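This document starts with one chain, in the form predicted on its own, laid out as structure tokens.
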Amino acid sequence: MSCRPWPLLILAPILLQAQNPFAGNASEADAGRGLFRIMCRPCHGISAQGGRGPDLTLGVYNNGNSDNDLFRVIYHGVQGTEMPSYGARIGDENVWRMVTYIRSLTTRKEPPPPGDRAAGEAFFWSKGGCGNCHIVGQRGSAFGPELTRIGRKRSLEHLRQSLTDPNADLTPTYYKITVTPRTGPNITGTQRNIDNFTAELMTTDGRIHFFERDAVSSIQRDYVSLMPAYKSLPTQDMNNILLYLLSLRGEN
């Protein structure tokens, strides 16, 4: 007798449909955090607070929010990005204590600072001249990252430390470059791409550069940012500003 498919075009949906049989359990989550830890702090950090992806514990996710949702996509995976799939590796149940843990990342959400969003996105086009690097919507420069979907991606904390310590969370894209030409002044811009045979970087009016190493006297890489720390920023300021960039969650 012949194998048939049909059976397995069943059962797809229905594992999807399932209750998180986990919800709640909190030695269940602990058992994710492990398995986090493990798989996913390269891209999520050791706190699921972001990295090289994006923040989980703000409880709003870019492929759905529900537990169902958060299953689907750590077993799957999500095609054209840059996260695997882990259903076949780990198996459900340990889908479902990840899913467990990061649900139980949300309630330590810190609450916004007191302030004005209004005058925090003045503050962004205008006197801290934060365009000219930042892309917002249809607005901007692509020095620096893209800000459209920041707060959804980034917590308080994180955005808060990225502004008085731009160092401190940097990702490799970012780096600083500074190419001598034999001839000619220095340019400094931020890495996009480098191996041992060429390197490519933009400036902050938008070019990208491309040069070959046998072609200049030097290329020098320093793993730090180009953006100015804000630290001495006034706290209001600080709070309008915070409170701008947490209200951009791709709308614009």
Contents of the next structure:
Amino acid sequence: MSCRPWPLLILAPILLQAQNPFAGNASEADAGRGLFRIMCRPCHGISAQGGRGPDLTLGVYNNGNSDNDLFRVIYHGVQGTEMPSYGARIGDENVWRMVTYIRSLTTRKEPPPPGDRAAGEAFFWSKGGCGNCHIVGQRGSAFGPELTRIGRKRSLEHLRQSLTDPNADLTPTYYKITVTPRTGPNITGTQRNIDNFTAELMTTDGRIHFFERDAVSSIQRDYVSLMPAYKSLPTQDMNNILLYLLSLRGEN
Amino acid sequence: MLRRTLLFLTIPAFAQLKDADWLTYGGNDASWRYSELNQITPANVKQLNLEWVFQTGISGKNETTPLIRGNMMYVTGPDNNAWALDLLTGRQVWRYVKPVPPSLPICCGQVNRGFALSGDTLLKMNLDSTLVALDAKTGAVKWETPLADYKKGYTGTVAPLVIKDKVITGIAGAEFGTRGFIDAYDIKTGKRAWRFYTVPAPNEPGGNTWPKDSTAYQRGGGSTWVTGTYDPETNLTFWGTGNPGPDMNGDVRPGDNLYTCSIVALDADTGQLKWHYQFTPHDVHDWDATEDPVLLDITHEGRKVKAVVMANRNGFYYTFDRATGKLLTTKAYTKVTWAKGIGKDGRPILIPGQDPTPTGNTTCPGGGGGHNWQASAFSPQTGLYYFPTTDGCHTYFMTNQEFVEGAWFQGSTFTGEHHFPVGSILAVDPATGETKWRWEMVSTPTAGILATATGLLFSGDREGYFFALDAKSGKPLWHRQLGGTVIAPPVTWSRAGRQFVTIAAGPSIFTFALTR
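Structure of the form predicted together with the partner chain, given the form predicted on its own:
Now the complete complex, all chains and molecules, led by this one.
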């Protein structure tokens, strides 16, 4: 946690020139996999296919696509994000091992599904009703997770799974909260805050409600999404909407 | 107006309160974390108010147990920091800081769990694996003794334990292929009096529980990062030991791997092993036995027994005769899928197919175990034993990993499952381990517990609340948001007829008392 500027300053000019000493080396990639599972798994998942952190199996990254870019991100972290720095902790050889491992993953090719992005966009904002719960840019509602940059964060398969089985890998803090008042009907919404004494939730109308446990009969949290499962969506609509979601990269 | 009248009525009781200190990590040698102070009660706890805050300015996890004596409070913090504070204002009297070496190999935060105090000497572990003695008046260093090489992954986080003229302490670092030990040092000189290796060498008793003709024992783990307890009658000190190394790859260390995941009872003068018990032979789930070994008198089969108890990370609660080490009772207190129970021979009755695999294997409890290091409490007033527990499972993965000195040596990892609830504070009958009540929490517990004579429990949570529960029922009675995760255990003390409660949360130290 403490500030250690000197090693970074000294290394910085060298790193700019550096080449991955382990590029393409399978056994070093395997060593990198061991490190990855310890350091990176909590956010990027055991197979690097993303979770809280971005999917790393696509060959496209948020902070540059070269080996040196990956090295820089792992070594120094990314300021203003949840990506911490590992260089001081594990040393540059181990960072290169991780880079080599991540590179070994990116053979996973995902040809985009055949479809029509514009039709997907139209479906999203009309018949699909997605904008009733999700924000893209300045449109939509905040009931569910914001999707402005979702195409950078998630793989095609993860997006497909989110549509067909929203409970499979729920975005943290979008759990279902059910409050049973002392009198009157239950109130159900998505979690905004929950602790041992209070809960805050958003209902589908976009309103935020606050409750103290003392004042209600019960506050129940379930590991389920309030998003409907689009299981029987026609293939064409599904492909269209997936193309639209993949195109959402926060660039407009 | 009504409120004023009520307060007035409680004031006569204030004057009868004697000054009470908090002098050790566990509150007493038996680690009860219990106080006879009786001014704060279930009836008036809602009137608790903030007296002062000390902002340390140091980010990171604050796990300190503050010590209170005279007009001072002594607290430690992350990154080799420590402070003496004026007891009644929280203002800094002196500060100690030692720069942390860059690239310090440490698993779980640059933390510290508190001072030990002997006469005018404060004793504290530093992250770079040294034991330092400070002048309690000035914070000046009296001596500093290195225990091991921090570059190899040995780190100091534990609050030491003073026994007579010695200070007993331990080491962290079982995720880095270290070999654990418990050390005793002369408080005056800092000279080492004895060392007990928690992983025996091949020619020593227990050495045959490690692979033959191998140096695996040198990386065998068995760290000792939670303070032990002391029984003056038997002159034994009791310590829990950490996981074997590498954590999740048992293939490179066939055998029981003594004395990892064990409780050891050592002669406090010599460090000689009197007895031991291994909770999890050949552990592959990172179930350190670094839960406080609490000394209690219990009734077992109609007979009073001087016992030592532990709610172990592997999901079982255990009681032992503390003089002999005889196992008395065991009871699962959370969901356990790795063992059916503990057999008559004291060994767990294993359920096959629970070990980590390259593709992942799910077992309960999870990687942090049930009860972890978070300090427990015993109340002679209710007769109940209290500890926080994480209730859940993990998927454990195994990876072959070559040993590199000073580098992570975990043999892979574990991932979470999603389900609620995930943690609770438990009250158990200490003689049987039977759960008396369970207060469920929305996230895994982080803080320790304090019990008081009026039937109150104090603790905190991940979301930053400091709260009081009814010790008889577990019913919440009071809570206050402190704006930072509560990881430390609370302490209580009194001065000038008033009872105070102190807790670290986020980077700050908070002290509460009833409104004057």
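Given the structure is predicted, the values throughout are model-derived calculations rather than measurements. Numbering follows the first chain given and starts at 1. If you superpose the two forms and keep the largest set of C-alpha atoms that fall within 1.5 Å, you have the rigid core.
Peer 1: Compare the position of the CA of T173 between these two forms after a rigid core fit and state whether the shift reaches 2 Å.
Peer 2: No; that C-alpha moves by less than 2 Å between these two forms.
Peer 1: If you line up the core, does N63 shift 2 angstroms or more at its C-alpha between these two forms?
Peer 2: True for N63: a C-alpha shift of 2 Å or more.
Peer 1: For A119, is the C-alpha shift between these two forms 2 Å or more after core superposition?
Peer 2: No, the C-alpha moves less than 2 Å.
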